[in-house]
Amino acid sequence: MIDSIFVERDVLDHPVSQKVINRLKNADVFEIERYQEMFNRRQQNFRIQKQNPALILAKKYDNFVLPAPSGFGIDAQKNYYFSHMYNCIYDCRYCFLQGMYSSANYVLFVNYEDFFKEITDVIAENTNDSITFFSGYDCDSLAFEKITGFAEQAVEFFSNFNSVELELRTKSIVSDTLLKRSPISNCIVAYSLSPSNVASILDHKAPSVERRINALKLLAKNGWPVGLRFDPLIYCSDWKKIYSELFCQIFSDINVARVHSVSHGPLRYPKDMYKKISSLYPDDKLFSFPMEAKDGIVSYGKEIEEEMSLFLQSELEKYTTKNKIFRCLV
């Protein structure tokens, strides 16, 4: 899975670094000074690197916790996100990370303790507000869990703060960390989902939608709050039919009380990011659809976005209450 590990000299002896290296016994290990010397190099080829990414173990020094972008989140008064890792082991065709980073290599920040310290400080500074912290903005929260062990530590940490919420955003079926312990009511395991035929074309290397649905249903049966994230919405000729079928599949045989929230959001990119991503796949059908550029954002356009949003809202209200459904615009 990982052939090469590059480790910053300052964290070579960090317990997380040592655990990761021991779990990837067959990988070659190289010392470096700072991760930026590899990750931020110019003229890297994201597509070629994605075929066999290296893992970089590094230390983060600041910006452990950041305000979530406007339009990202659910019903908390304040939304924050943190990124213990850059890049994802999956290769979803629409993923914004390939337009954000020049490198497809994975960066894991091993100083988890500093993330938790800053989260503690943010909680202390906002005692009168409801807060949600999002993991999985720059990576998948669970896909690399068997190597990193981050989610296990994060859940244990948040079990001490019942007044705030943690969302683990994922497409992974790796749920052993959660199933082996008692659930906590303030941790939402939120699954990114698309209709099966869409996911089979676009969600490269990710578990099938059927396996994701089975995983989220198992977590719900074991008492975990689950979130359903339909983002981005993909427009195609039979989109109404396939999204309706997806909702039926998800909500059959699930305790709806365990569904914490449902959100949906359109396919959107900043103009420069769209240009970069589409240039990686000049022949891909996803980027051959005539998109609309307005105010620096490339999208399907307001008419299609509104049509899809209204339809999803109507369909989802057949299964859950209106106050659990959110439209995210990022």
Second form
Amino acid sequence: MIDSIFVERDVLDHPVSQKVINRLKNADVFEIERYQEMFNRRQQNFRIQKQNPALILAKKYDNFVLPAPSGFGIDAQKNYYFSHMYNCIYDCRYCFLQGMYSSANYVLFVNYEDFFKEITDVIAENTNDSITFFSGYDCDSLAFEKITGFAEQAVEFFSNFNSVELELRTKSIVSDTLLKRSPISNCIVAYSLSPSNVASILDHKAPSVERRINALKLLAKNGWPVGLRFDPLIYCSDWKKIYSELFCQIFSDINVARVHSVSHGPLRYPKDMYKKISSLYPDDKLFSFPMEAKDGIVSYGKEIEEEMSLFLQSELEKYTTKNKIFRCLV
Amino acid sequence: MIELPTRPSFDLKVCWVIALEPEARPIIDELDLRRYANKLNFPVYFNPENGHALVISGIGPAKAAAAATCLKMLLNVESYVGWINLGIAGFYSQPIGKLYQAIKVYDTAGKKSYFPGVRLSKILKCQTLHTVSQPEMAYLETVLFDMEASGFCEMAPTFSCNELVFVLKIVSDTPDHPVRLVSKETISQLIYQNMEKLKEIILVIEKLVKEEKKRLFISEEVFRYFDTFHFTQSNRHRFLQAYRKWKSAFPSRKLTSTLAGGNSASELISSLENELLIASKNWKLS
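Return the structure block for the form predicted in complex with its partner chain; the form predicted on its own was the one displayed.
First the chain shown before, then all remaining chains and molecules of the complex.
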């Protein structure tokens, strides 16, 4: 799968680097000074690089934990996110990472201990507020778990802080890390979902929606709080029908009490990001839709967004309570 | 010798930058490249039928950069074209004749690293390469040594993109077989003996080039409208954007039928946008 690992000289001997290198025994290892030498440089071509991404093992020095953008959250007073990794093994056509970076290589920050230290500090500074930490903003939280072991450590770490929530956002069906241990009530395993015919067209290299639903049901059965994330909402001629069918499929045979939260959000991009992503895939029908550009944001437009949002809200209320449903507006 | 058309009408796919004539000769023969008569400092060869062009740079990174630039300017090379620097290299160990892709190129003089090319690891092994200013005699590091690649890597990605720039090196000298024993004939021989693998690599690169060309392609029918109507720079851009979306939504439709009634750039753009808007009511993702 990964044939080349580039390692910053400073973290070559870090235990996480050594573990990763051992897990990818067949990969060639190359030393580098800093990951920025080869990541997100000018003249890089995301689309071509995505055909064979390398793994870069690096050290992060600052900004381990950042405030989540406003409009992103599930009811906590304060929302933060952290990214132990940049980029994702999946290739979802709508993913904002394609427009964020010019490089498709995966960067893994191996100094997990520094993330946990800063999370501890943030928790200590906010003892009177409810807080949610989001993992999986710049990557998928579980897709690379067999290699990185990050989620395992994060869940163990958060088991010591019952009053704050951790969201692991994923499309991965690799949930062994979670299933092999007892669940913790403050870790939400949130699945990104779309109707299966939408996902089969747009979610390249990701597990099918059916398999994701099976995985989330299994986690719920094992006592894990699960999240359902319909973000971005994709517009097409029969969207009402296919989203209704999707909800029916998800909510059959699941203990609704285990559904921690449901959120939905529209497809939106900052203008420059949209320009960059759509130029990577000019033939893709996702980008040939006559989108609306307003106030620097490209979207389906207010009318479609509102219609979809209202419909989803009313459909979801058939299965779960209002207070568990959130509209994401980043 | 053949004459270069005033406006290149051939479909260039790959540009080769090679330091020495004995390194270039097997490629010139294999790809049936013909010498282009010019008065430039760098000998240029090309074959308009298969879309390959080659320049012989001479030794050193500056010459490699200059030769690549010369080829780019001379043939007006498009941004989807692949670039290959092929040559011999020193290595700390045997076997002589082994072909590597250099995926990290370190310029020892400038202390700068480059990471060219999408890795072709299914076909050949990858290695680090140091570009040095004098032939390497000590081979103290476990890397390849050459004298051109860093200059090539500095320039070629600006003509195309980093992922379409490839550095391929064949081991010619090692501590057991120092560089002074490498003859011109041996150099050509080393390239010839890797020809099958090189042909495999060429096929992969040509495929990447084809995909990138398709991504950047602007149909001739668009240019006909640019020639016929007055477009401001901004309208030109809007028309192109609208056209790309429209073509993706209606691949079989012809511009002439959609734009039959248009009398100005703005009207043409509106016509395309309106068709998309009408189609959006019943939008299909594939």
